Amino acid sequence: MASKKTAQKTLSLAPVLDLNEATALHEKLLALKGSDIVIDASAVERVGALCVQVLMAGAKTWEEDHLSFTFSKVSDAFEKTTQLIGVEIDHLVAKEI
C-alpha cells in the first residue's frame, strides 16, 4: 500500500527573479504541485515583486493541499526585497534547531 506521506522536492531559484523569470518559476512550481517542496533562494541577487507574487501564491496553494512549502535559504536581496514591498515570509524559513 503507497504511503501518504509524499516526497520532498527542491527548487533552486536563479539569481535574477524578474519578469521574464515568472513564467517559467510558475511552470516550475506546477511541476512539483502535489509534493512537499523546499525553495533555496540562496543564489538570489535580484527579485521583482511578480516573482514574489507567484511564490506566495505557490505557497498558499500548498497550505490549502496540506502539503509543506518551506525556504531553506534565503539571500539578503530575496529577504530585503520581500521586506520592503511588504511580504512577510518568516513563517516559511525554516528554522535551525
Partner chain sequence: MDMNEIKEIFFQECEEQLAELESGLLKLNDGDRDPETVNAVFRAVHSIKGGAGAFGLDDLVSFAHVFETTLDCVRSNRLDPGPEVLKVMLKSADVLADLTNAARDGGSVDEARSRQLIKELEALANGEVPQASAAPAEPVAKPVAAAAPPPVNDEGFQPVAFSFDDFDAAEEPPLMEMPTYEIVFKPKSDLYAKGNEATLLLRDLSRLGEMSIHCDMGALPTLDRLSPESAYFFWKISLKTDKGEDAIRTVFEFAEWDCDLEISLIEDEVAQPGEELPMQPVPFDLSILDDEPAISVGVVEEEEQLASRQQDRDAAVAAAATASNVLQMAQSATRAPAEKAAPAASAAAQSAAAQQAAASAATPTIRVDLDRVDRLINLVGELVINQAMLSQSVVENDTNGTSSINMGLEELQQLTREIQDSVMAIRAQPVKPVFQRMSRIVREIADMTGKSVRLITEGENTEVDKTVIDKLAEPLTHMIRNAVDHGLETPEKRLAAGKSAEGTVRLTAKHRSGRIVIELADDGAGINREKVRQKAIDNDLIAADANLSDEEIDNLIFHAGFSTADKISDISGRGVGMDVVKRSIQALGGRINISSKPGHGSVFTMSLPLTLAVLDGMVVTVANQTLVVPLTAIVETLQPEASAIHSFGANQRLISIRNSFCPLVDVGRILNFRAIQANPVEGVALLVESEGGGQRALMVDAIQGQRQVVIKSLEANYTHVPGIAAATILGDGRVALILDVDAIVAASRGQSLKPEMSLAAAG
The other form holds:
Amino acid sequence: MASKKTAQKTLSLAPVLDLNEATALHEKLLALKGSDIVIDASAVERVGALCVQVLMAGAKTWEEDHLSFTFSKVSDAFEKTTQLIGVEIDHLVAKEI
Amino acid sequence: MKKRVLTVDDSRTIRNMLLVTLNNAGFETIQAEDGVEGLEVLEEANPDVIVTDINMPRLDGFGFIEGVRKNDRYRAIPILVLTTESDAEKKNRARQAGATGWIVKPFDPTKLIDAIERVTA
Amino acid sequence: MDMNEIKEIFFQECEEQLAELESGLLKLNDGDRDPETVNAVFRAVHSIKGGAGAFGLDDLVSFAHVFETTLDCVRSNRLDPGPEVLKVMLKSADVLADLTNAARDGGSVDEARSRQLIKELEALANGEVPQASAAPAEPVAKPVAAAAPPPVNDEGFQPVAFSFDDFDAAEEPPLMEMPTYEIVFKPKSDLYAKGNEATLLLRDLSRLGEMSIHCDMGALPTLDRLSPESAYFFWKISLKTDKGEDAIRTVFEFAEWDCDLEISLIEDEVAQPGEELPMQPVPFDLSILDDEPAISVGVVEEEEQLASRQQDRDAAVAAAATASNVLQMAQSATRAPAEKAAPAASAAAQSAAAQQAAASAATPTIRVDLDRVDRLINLVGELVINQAMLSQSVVENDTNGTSSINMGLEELQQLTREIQDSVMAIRAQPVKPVFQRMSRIVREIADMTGKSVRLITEGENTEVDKTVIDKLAEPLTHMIRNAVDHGLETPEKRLAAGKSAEGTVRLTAKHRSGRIVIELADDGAGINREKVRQKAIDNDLIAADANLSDEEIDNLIFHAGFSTADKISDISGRGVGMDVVKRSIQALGGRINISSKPGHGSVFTMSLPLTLAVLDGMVVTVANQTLVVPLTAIVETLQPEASAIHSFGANQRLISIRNSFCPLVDVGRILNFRAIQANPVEGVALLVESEGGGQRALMVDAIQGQRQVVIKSLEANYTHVPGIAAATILGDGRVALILDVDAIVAASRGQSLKPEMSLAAAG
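Any chance you could show the form predicted together with the partner chain after that form predicted on its own?
Entire complex below, previous chain first.
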C-alpha cells in the first residue's frame, strides 16, 4: 500500500470546518487526488457534518483509487464529533506503534 | 474565547435587555440598530451568532438575513430571529430568508441563551 | 445597567414612538399613502408592545396588540385609512399615550374609553367601517354588553389560557422503565444553508439520555461527484430518555422544515428495529462540544498586553514619522507608560471601546443627561463672565496695550463665544414634540365643543433651547384651547357665514432675527371689538370715552380676568385667561400680541428668545446704576435735541422723531431710581418696540457699550422685581439688572390702563 512513499501528500485541516470550509476542503482534496494522503486534523476545533461528508467522500474515493487516506493526528474535538455523529474513523487513523 | 453575538434591533429597550442578558451570560455583545447597520458592522463584529428583530426601518430583518446569507464570509453564521408572537407566517418568511431559528419576544433570558447555545458550537 | 434603568429607557423610547405614531397618523390623515409611513406607524406600536411585554405591562400590551392588529390591516391594504378610520386611530394613539403614562407614573386611565376604543379597533379589523357621525364623542357609559370577545388577530390565533399543572401528570415518565425512541433524522441541504448544524442537533439530542447512533452514508458519492454543500448523511438514532417526545421535537424545532424527521416510541425493547444496524453508542463526555476550550484569564491578558504593546510601538513609529508634530509626540509619550502601568484596565477599556465603536458605528447621536449639559452651560456662562473680567482688568492695568496680550484676549473672546454657541446648540431642540402634543389638545377640544377642526403645523423643526421648549407647552395649550373654544365658530355658524364647516388652526414656528416666532392663526370669527370694549368698560379697565386703536382693543384680552365667552364653557372653566398666557410668555423673555380681522380670524404672535441662558444686551447707565437693555428690543438709539422734546399734561413728554411723536419714558423715574425726571437732552433715548406694537423712547443717562451677558435669574437668587427681567454679572464683577422693556412700557401707559403692577422701588 505505502509503496510509493515519495508521492505521499499531507493536508492540514483548518481549525473551523464549517459550511464555508466544505467547498474549500472539497477543492483541496480534489487537487490531491492520485496521491497517498495523510491528513492532519490536530488543529480542528469545530467540525460540521458537511466537512465530515467531504472527508468521508474522500476516503471512499481514495479507496476506489487504491491509495492510502489516513489521519495522522486528530484533535479531541474532531474525534469526539465524529463519534457523536456515528462516523467511524478508527480504521483511518494511523496507529502508533 | 467568549462567543460574540451581534444583535440587530431598532428598539433601544430591547437592545439594552439583550445587552444585559447576553453580557451576564458571558457573551461579548455587538449591537446594531437596523439591518443596514447590521450589515455594515458584520465584518468588524465577526460574530459567532446573530440575533435580529424583524420590524426595523431602512432594512428589515428579512432583508438583513438575506444580506448575511449572500455574504461569502459570513453566510454560515447562525441567525436567530426575534418575533413578538408565535407568528407562523413571519417565522416562515424568516426561515425562507435563511434564518436559523427564532426567539419569541418578550424573551425569557434563559430561552434566549438556550437558543443561542443550540445553534452555536 | 439594571432593569430599572432599562425600564426608564423604555419609557423614553415610548415617548419617541408615540410622537412617531402620531405624526405618522397625521400624515395619513393628510392623504399620505406612502407604505413607509404606514410601516413606521405600525413599528411604533409594535415596538411599544414588545417593550411593554418585557416588563409585564399587561394593559399596555393588550391595547397595543389590538391596535397593532388593526394597523396591520392597513399595512396589508385590507383596511383603507379613511378619515373615520383615522379618527379612531388617533384616539387610540391618545389612549396608548395615557396607558404608557399610567404604566410609568402609576395613575389610572379612563378604562371605559380604552374599552370602547378596543371595540372600535376590533370592529375596524373585522371590516366594519364606522359611520361618519357629526355628534361629538358620545358618552361611553353604554352598558357593557357581553364581555368583549377575546382579541383575535388575523392569523386566527386565540390566546389560550393554560396551566403548567395540566402537563405534569401527562409528562410523568412511567416508573422504572425509561422509554426508548427511534429517531430517523434526514437533513436537507437547506438545513446547513440556514446555519443549522447536524452535529449540534445530535449533540443536544445526546444530552437527553442514552443514545446510540448510526450514520447512513449510502448516498455519499465519490469526491468528483460530490456537491460539498449538499446533505448526504442521514442518521438513525436510538434514544433512551425520560424527557418525552416533546423534548426531542424541541431539539429539532429550528430544523423541522429542513429535514425529514421520524420519531417513534419503541414499545418492545426486544424487537429493536435498529438491531441489524451497527449502532455506535454515544456515551462519552461531551464537554468538548459544549464550549470552546476555556482560556484562562491570565492568557487573555497576556495577549491583550502584547497587542497593546504593539500598539504603543505603532503609535511611536507613527509619531516619529511626523516628528514635526510636537503635540502628537507628547501625547504618545504620555500615553505609553500609562498603558503599561495598567495593562489589564487598558485591555478592558480597549475591548469596551471597540464594542462601543461597533455599536455606534452608524449612530449619529448620543444621549446625554440634561444635567450634564446644564452644568456645562453654567460653566460656560462662568467662563464668559470670567473672560470679560479678565479683558477688563487687562485694559485697566496695561495702559500700553501689549499687542500680543490683546490679540490673545481677542482670540479668547472669540473662542469663548464659539464655545458658548456650540454648547447652547447642544440643548437646542426642534419644537416638534410640543407641536405634536397640540394636535391632541385640538382633537379633545373639538370633541368637547362639537366643532370640526383641522390643525396645520409648520416649521416644527425650528430649533430652540430645551428650557424654552419645556415652558412653551403650557401657554401654547391655553392658546390652542382658546382658539378652538372662542376663536372658531360652530359648524352651523361657519356654514352660515359661507365658510367650510371645518375650522382651521395653523401653528407656525420660525426663526426671526435671533428669536423664535410662533404664530397661532385661526380662521374663526375674529375678535368682536365692540364686545371686548364694552366688557373692558364694564370691568372698569378703560374709561368709557377712551380712544383706543383696534390693536389696543384686541390686546385688551390679555388683561387679567378678561373673558368674553358668554358662558363659562368646560374648557375655559379650567380657569386660565389670556393674561396668564401673557405672563408666562413674558416670564420667558418673550412678547405676545394679537391681530384680528373680524370675520376672518385672529393671529397670535409670540416672539421668544432662543435661549434663556444668554442675551445680547446694551449696557446703559441710569442714575448711577448699570442696567442692561435686551438688544432685540431696541430699534435705534438717538441723542435727543431740546427742540424735539415736547411736554404735555402734567409730566408727559413726547419726542419727535422724523415727524412722528413718540412718548418719552424716563427709566430712572419709573424704576424709582430718582425722584425727579432727568433732563432728556443730557441723556440718550433708546427707541424700543413693545409687544403692543407701539414705540416708546426710553430715556437713559448714558450708553456704556454692547455685550453678551449671561442671564442669572433674579427669582431664583432674590425675588421678582417689577420692571426687571433678570440680572447678570459684568466684567468688573458688578451685578447689573436686565430691563424688562415690556413691563416698563406697560407701566408708562399707566394713564390709559389700570396699573397692572405697582412699581415698588427696585433694589
